[in-house]
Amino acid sequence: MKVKKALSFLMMTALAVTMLAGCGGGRGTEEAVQTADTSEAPADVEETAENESTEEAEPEEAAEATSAGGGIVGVALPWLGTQNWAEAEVMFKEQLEAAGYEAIIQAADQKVPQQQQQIESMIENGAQVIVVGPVDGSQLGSVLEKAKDAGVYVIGYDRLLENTTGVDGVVQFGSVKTGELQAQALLQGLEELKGEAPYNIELFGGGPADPNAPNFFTGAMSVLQPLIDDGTLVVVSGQTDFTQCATVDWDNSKAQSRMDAILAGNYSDIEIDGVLSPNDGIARAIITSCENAGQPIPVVSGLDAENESVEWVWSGRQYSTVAKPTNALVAETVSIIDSLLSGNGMPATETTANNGVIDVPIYELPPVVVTKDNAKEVFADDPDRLALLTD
């Protein structure tokens, strides 16, 4: 009799919470639970319903049930056209399902309207958390506000979500630090391979719609600009502003066309020594352009440790890349989702970034520069990339 009364009371409490929370929203559910002061009720109801003839769950068992996963998580990716985004799709599915969540994962083929529609669909399908790797972090404000109003948590993945209050935090590798590492690697390679200064170099940036791209460039220029000013580095084309150096959509073919034009217009009778590249695909396009122009291979930086570039670094064709392990970034994101959906809120962090409207909590992981000298050490726990380092 006592068990039935407890079940009846708890089911009524759970129903009241559901009505307050709206249709499945993660943020609204947490707030309603806190208001009703019955934070343990959902776990107890589940436990009692499964075992009507048993006694009420022990507190430790109830806590375990609350934090053991469950719920719907949406993941909106910008596209699958580079290795890191393709890896993210696979790893989010594996890690979310292993944690007990139902995963809705979609990619937008670099189209903002498509990503807006995908996020709206995730809201309508009851997602409690939506992870967003934006095509353009400044153009999702309306749909993210809609998610917020529906009680859905929003986590930016790898890129800042700008000009909106509809974001709870961003998980990424330090973007300014990444640019600093790229520049430092470029300088190290120039000293090792190109003799004494001055060095003729060119600068490339990433896609202007990606908020990380200007940060990469800013970090790099904080290292390079003093050496440009004192003549150690010579940007022969004179193109040193991000707007001049950006590569729309991170498009490798556009980068190669720009490099072709720079070489044809400025390097007919001199050699190019080095190029700052924002990622591996653009690095390979730059190197190919130089080879086609009959130039010696310059020192070129990179980013993402894509398989092909790892092989090029190992063979000496590309000097460096920067590793940002997708598995670690996904794992950090899933850890935050666990915290949110177990009722513990966003984890503490001392790092924030202003997105134009609010200061957004940032969860940063440390990137690491990779050259032939340290590649085996960096990839010691990555058997797939380690297998690429063959003599």
Given for the second form:
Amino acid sequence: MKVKKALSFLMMTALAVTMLAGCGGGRGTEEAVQTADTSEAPADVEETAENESTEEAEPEEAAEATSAGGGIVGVALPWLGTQNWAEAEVMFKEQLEAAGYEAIIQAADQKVPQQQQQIESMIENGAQVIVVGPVDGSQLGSVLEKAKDAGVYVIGYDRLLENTTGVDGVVQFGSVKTGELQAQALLQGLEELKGEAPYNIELFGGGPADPNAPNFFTGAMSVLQPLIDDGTLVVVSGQTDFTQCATVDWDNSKAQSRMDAILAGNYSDIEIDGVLSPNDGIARAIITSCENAGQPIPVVSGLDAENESVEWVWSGRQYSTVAKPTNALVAETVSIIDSLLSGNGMPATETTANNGVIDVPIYELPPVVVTKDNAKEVFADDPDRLALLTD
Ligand code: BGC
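Now the other one: the form predicted in complex with beta-D-glucopyranose, given that the block above is the form predicted on its own.
Time for the whole complex; same chain goes first.
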């Protein structure tokens, strides 16, 4: 209680200072609060990470705090090579501008130094918040510390920011859950379309620098491994480690070459029944490889509900995908930015992930599996995708 009172008092002081300075909030004020908080109660770090600021604000304080508005927001995206990132570029611009912010949005073409430089220039250009979808989750430590020292808030978008204290929270779809859904859909498809077990399958992972990729794989293997162990599933190539299955840079053509090689080396006289794919681009590459090799189309999972894959799911060429709507993730991010720049700090959340250095508050949305059976339901409020579901 003592800590909470101290927090409230300091928040009011910090807000008064912010308002006098005439700027829309900022980490400087928040840090004053956090420093005081930890010095009063060093053992309470976890609670602090989950953040109490919105809970603690008295109604009048909160009302006063939300009056700030405006500000410069940087958005650093890893690339525009899959539909979700291309959508993010457009939707961040629309949603940030509609909320009254100036948006600086850049994509890094999968290159770490380019992304570091883009974030540096966002700091120099006065961004008060920087949203980061990292090319490599662990390679931005020093530039993010620099952002933190400059009083800039940093929000991880879709991917975790690892090995740095320069991150205030991460907004994402459950990544382990996504992998579980992919594997469950694969099993369902095998049972539906490929007769009795055992089933011949192969496994693919995403880009090893992306912290989501091992999580997707771990989630999927938690479902598949017991069935590999009992012989229901046979990974004919024997390649079951993430490092063997990963696809550098999420590059579809690398996945297609690996599938070509696996088929040539292992499937000359047997059929492949299913493939775990970490996203839609790779799924289409795998399916194309199987078609080229004269194989019947295997059951293949996916992710992103990309337009082309939604069409393939509808026509039966790809078995499943997982929807993780970009507009919802961007909207969640913008609502956190609103909270930060109106002086209310990070919203409360019960979920945290350790990034190697700190427990990072996580704001998680649920991914949803899509097959032909539920596609119309899942996309009921998405007219663009719904329009693809025609015979
Ligand atoms: C995202 C996926 C995307 C992949 C490749 C992952 O981090 O979560 O939606 O397909 O990156 O861009």
